[in-house]
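Just the one chain here, the form predicted alone, laid out as structure tokens.
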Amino acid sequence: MQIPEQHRQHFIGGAWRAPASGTYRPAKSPGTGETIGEVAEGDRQDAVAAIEAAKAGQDALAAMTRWQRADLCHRVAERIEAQKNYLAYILSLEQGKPLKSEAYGEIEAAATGFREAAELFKFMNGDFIAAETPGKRVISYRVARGIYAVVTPWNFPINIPVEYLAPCLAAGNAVVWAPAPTTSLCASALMQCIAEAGLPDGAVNLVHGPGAVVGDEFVSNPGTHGVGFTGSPATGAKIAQRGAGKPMLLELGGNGPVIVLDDADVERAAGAAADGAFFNAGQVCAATGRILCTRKTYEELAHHLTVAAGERVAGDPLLSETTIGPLNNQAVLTKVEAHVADGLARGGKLLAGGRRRPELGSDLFYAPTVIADLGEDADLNRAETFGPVAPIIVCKDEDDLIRVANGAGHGLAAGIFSRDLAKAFRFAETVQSGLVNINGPSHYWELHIPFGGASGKQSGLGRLGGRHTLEAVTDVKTISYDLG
């Protein structure tokens, strides 16, 4: 089965289908601005057709044993590994991340995601529950919820979908999937691998199109039974309203603080903060959003961050020497520029970058940027920027570091640097963040580790990662039996 050469269509009920409207839109490369394909423009009619197809797919998955579904997931992983060169190429071309240093790693993670879900769910045992009533026997175990609505972003368009698709398939849920429009070719390439693994017709259905149309239909339609979404807090709030009453797994934005204590290895902290700020051009929910330090370490930290920004090699993401590519789309560029302008207007000092680099191929290239002496009221401190910007905020003392770290609305991931492990743990327990990395970058994560936002913040609901996702996409079913 091959994806049509000229038109990337929907995948519904086990077949590639043209959009109901007959409309296609161009897919463009952020590195050059050139059109690299055409993608189906879906609407609610296409979305409803996918939900109908998923009903049969879910029945077929439910009839399979856990071992059979695990074999299916392993076959998907095999197809991803067999197509890794093409997948990495289309990922770099359409998303913009460097081929050698980043794209291949994402493909490897996607294959691992299917393998881990396959094995973990096989051995998720239930419980034998003691009953007070004589003659009663009670058991509980995990079952699929039904049809999952999955809406995914453009920053990791291969691996983030896998974080939902693999656990859903392993557990027996069918999926209707709405990928980000700006990385639709990536979604089609991943769907091709899933289709070639021989899954039941309707088990996974892909519909391209605007999130406000296709994604909204998936989320709000009574034919779906759960929602998985990674994206912005604003969109997450809308999804929570539109899908009210359904189980939700929402991984939303972050503005991760990296806290550098006075006794830290400052050079090491700066290197990790730079990696977190510039990896994937800063388009990471767990990116280094802001760097907090006291005046004692400020000068050394600023120096090392500025050097690190200058060492990044920007350019064509398909070239092996490139270590930072373009931003993915105009909307994120507009936000990055607005946040930088706001920071400078409020007294921030520009140490590196702060400008577009259109000479590299398109207007979406933005130089790695370091801004120092940033105030707490700046947008760079209060909101997620999602670009290659490393803002430094100088705090009065250790108490002030915690106050500023917890003062923003996000609470997804953080980094803390200190040579004193006891002190680092005290800070880690005090920072309001779902994930805290000690002496490591804020964006460190492995697929089986729980990942999600702190309560009371804007960073989401539930936990991705390993068994935590499998628990999120399944119900606990309890059965009692009277022995008479």
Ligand code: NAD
The other form holds:
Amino acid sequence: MQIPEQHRQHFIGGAWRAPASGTYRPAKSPGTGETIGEVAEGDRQDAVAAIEAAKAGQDALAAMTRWQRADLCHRVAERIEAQKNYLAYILSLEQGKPLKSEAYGEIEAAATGFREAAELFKFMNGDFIAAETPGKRVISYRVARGIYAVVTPWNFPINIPVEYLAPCLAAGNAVVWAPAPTTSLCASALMQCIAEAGLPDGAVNLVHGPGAVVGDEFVSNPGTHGVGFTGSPATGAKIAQRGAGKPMLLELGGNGPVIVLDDADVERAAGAAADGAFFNAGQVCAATGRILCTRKTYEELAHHLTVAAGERVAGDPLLSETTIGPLNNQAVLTKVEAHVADGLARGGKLLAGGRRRPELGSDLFYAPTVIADLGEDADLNRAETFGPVAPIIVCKDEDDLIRVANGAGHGLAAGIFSRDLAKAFRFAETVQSGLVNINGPSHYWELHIPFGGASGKQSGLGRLGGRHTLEAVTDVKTISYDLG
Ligand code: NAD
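Form predicted in complex with the named molecule, following the form predicted alone:
Everything in the complex follows now, all chains and molecules, and the chain you saw is the first one.
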């Protein structure tokens, strides 16, 4: 398929625009290492131009009714559905996820995201508040904050932006958007769908380029009024400082435990843990980062996980039989290799994978990996790996399972397997994690379900999902009236 010529440009003020510097950089496919196009290398001048354009966009959105903005969102969803073959293709080509088993699902979710935001905000009514003072009438309701700075990662480069763009648009916020550089062409493809829906000029603006330049300008510039960020805890900490004082949604990292209690259906738990560890080659914030069990279930669990790793079909993500593609970029490969080497150096046993597979097309292919008997002090247990690695940690007893689960720095998503629902619930209530899935994979989530990190952990601030995002991107406006 042909990549449209304009997708190398920024989209500012309702038009595709060349970068002020005139500089472009190559866009690469992780599956082959080949250059597939080029993309504008934006700078602060481009970012400021986008914020300027967003002012007019915000005025126009504010003048529309909720129903009119909902119509816009539905039209974006229609464009996404009409363009689904190209969107899935570029997502698979540039991000590396398997076209058939994963990319199409992400595109469908993106269309759903626009439709849900459209309908939910229409019916988010405010309050009539009875007043103590005679003659006073008080109402409160939700209004847009203004211009949102949205900064997004490369692992779900279509759907994560939609998690912010759709609610912002439905609620009447204009957006300036800085996508991850390694999935810029995916961002342009989504932008094209939004542009074709007939939005007011400046309502959504896309600027490509380095996050530390373009994203930083969006976050820190006084012209933006709120921040939506999904990415690593390290960048999240910088953004929290640079945008201090602005309302923020920070969706950061995870190292999700799957906890297998002694009475669990072990084969089912292993299947879910493998899905959680290998889906999107493990590049998922809610991925299964570690599997915790006792000696009682260990052998069976290790066996089923090893079988599941061997069943993944690695290869060209555009081929329909492929179920695991390459990692997206060199930085993530370097981290995965360092974590695996650290785990093995600390006594972990390699049961599957543990190596690159360049014969599949590029150096970024990494075999689905199972490591058994991992020590608690290993990086695989303590930090986020973000690759296709399923490490098993053997704990002494149930107390120990909880201690190890809660010992890591993250607290985003977890899975618990047990046939005893009461016991599983007690575990769920004790695990420090924003989302806990009982008898399901750690990454189970739907667009309207609240999603975000537990307090005190490094997984972020606030909740995404359905009405939660709509609440996060709006102010409560209160008006009193004196009847005299
Ligand atoms: P990253 O933090 O390196 O980059 C994320 C985005 O921030 C990119 O667009 C990048 O260009 C931009 N950026 C980088 N430095 C910046 C700066 N100084 N100022 C402003 N923007 C800047 O993360 P990544 O490697 O792209 O993504 C992987 C991380 O994202 C993982 O930690 C993963 O867990 C997390 N993530 C979280 C969720 C969630 O919902 N909680 C979902 C997906 C990914």
